[in-house]
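One chain comes next, on its own, written as structure tokens: the form predicted on its own.
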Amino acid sequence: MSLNKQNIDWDQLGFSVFPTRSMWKATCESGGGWSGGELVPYGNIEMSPAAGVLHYGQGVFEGLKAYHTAKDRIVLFRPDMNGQRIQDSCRRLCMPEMTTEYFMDAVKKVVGDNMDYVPPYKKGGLYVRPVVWGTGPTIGVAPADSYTFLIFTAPVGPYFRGGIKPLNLIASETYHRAAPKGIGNVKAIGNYSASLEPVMKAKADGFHEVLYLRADDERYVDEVGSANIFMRKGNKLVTPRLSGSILPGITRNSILHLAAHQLGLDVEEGDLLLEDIFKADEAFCAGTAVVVTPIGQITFQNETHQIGDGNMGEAATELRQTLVGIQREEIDDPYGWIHPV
């Protein structure tokens, strides 16, 4: 591909906000349907400050990455999977749904015209940013008249910096993610919020991370604070099962689906009892963000418990490598997966 890069040094990228060229706006009105849309220049936006989106909420999000891949082409991971969610997590907070076309198009033009800003092969990706949100100004509780959606980009290194390690979790007693019938299942951007007092705690108590517990029994766990559980024990792997408090990861959705048919795993989406991750032959997240990191330990009611070994398990390795090699184009697609630009 003859692409001139921008002079950027590719290996001190971390996880954070990197303006780029463009990015992608388009407006609508309730009750209407999402059409048009331009790019138009990096930088801020201006509304109202009785916007809906700023008094109740009512937004959502996606995420995604455009990689540099082996091929020496720039493509997209499963894309198709991101528009139905952000249609279904639309559809749950009152706001017009876009079609998955109208959608990969969109996200497509800005990565196209962004092009030169993601990473090189095996640098990293371009991290793609849809939001949608209540534009229309509200003071009464309720939906708002006018709804504005914009996609930016962001070249991207890895979000755990330092290589792939054991993440340390802490079992959380205090703080539930997301209530059972609520809106954990899609990307409303209030879920994240409630995330950002029980993480900021545990970093600062020296832990990565959250293992949030079912709100509705907490023998159970839920989701990691970033990114979706999985335990293997044997040949079986489990996670736990979607529910109105569990996020429909497309990186979940593509470990189930490799663990069956790659690794031969019997794969089961169920109830995820915490004291069995803690007999685990191993355990490990799964995200758009961390792709599949290892579970060293997790402490729980003061209780430090190993995971395995504590490092990263055989199942998690082959899974990661398989999924990157896929990602990356350096081996076969047989799913349909990949979306070149």
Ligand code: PLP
Second form
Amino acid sequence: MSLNKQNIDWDQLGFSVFPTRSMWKATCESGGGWSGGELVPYGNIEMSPAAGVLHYGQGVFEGLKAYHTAKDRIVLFRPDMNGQRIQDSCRRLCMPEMTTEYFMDAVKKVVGDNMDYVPPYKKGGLYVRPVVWGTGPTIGVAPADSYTFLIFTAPVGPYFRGGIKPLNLIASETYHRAAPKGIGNVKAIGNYSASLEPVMKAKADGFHEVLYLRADDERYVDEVGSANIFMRKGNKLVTPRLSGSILPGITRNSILHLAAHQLGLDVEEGDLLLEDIFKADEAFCAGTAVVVTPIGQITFQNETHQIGDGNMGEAATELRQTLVGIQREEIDDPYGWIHPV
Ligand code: PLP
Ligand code: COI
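Please move on to the form predicted in complex with the named molecule, as the form predicted on its own is already shown.
And the full complex, kicking off with our chain again.
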């Protein structure tokens, strides 16, 4: 690729805000449809102090990555899935839905204009963060009358400091991430404000992240604050079924597919007991930001359980290699998951 890269120390990137050249901005009235929009310089925006998103959390977001690949192309991984999920999220929060085509076109325009910020091959990815907010003023609890769709980007490296070292999790007895019939199954901003106190307390106690139990029966596992969870016992790979409070992760869906079709594992979406994970051969979490990261130990009721031998297991290793191999175009993509920009 003839394109010059920005002068960035790519090896030092973590997962943080990093201003780039431009972002996408579009607006839409309640009852209207999404069309138009434009690239604008990356920067602060203005909105009413009564904007619905600021008072009643009428906002959703997405997260996906653009990669510089072995074929010297810039590609996106399954952006159509993010386009479908943002429609589900918008519908749940009474916001106008956009078509997948409109979503993907806007994502491609932003990535196309910020190509020089995409980390070089093997150096991470350009994280793409679309958001939809109720920006019309509202004081009674009601949907806003106008909406803003923004997409900005940031070059990122590993989500957890220290790269892919096994995680030390705390299974929370004190907090739930989401209620069974609430908004946990969409990417609503309120789910993440609810997770701030639990994760800050977990970090202060020396844990990387919180593992949430299902709110309707605290014996079953839901997910990690920023990713879905898997465990392997023998040839069986299990992840919690989409109970209603779990975010349907695109990485989760991809891992289920790769595990069944490329690794020959028996995959199951079921009710996953915390005590089964303690006895697993391995466990890992999966998501856009965390990719595939092994879980080394889980603490519950003041007891610490080592998972497997505490290291990255064979399924996590192979699944990570296969997933990242497809994303970097090092191995074939038989599923049409890769979308060149
Ligand atoms: N679960 C939660 C709560 C998340 O925030 C994420 C990240 O988006 C995931 C799971 C994984 O989803 P995906 O693989 O689509 O990134
Ligand atoms: C992602 O993986 O894209 C996420 O959204 C996780 C977290 C950064 C919120």
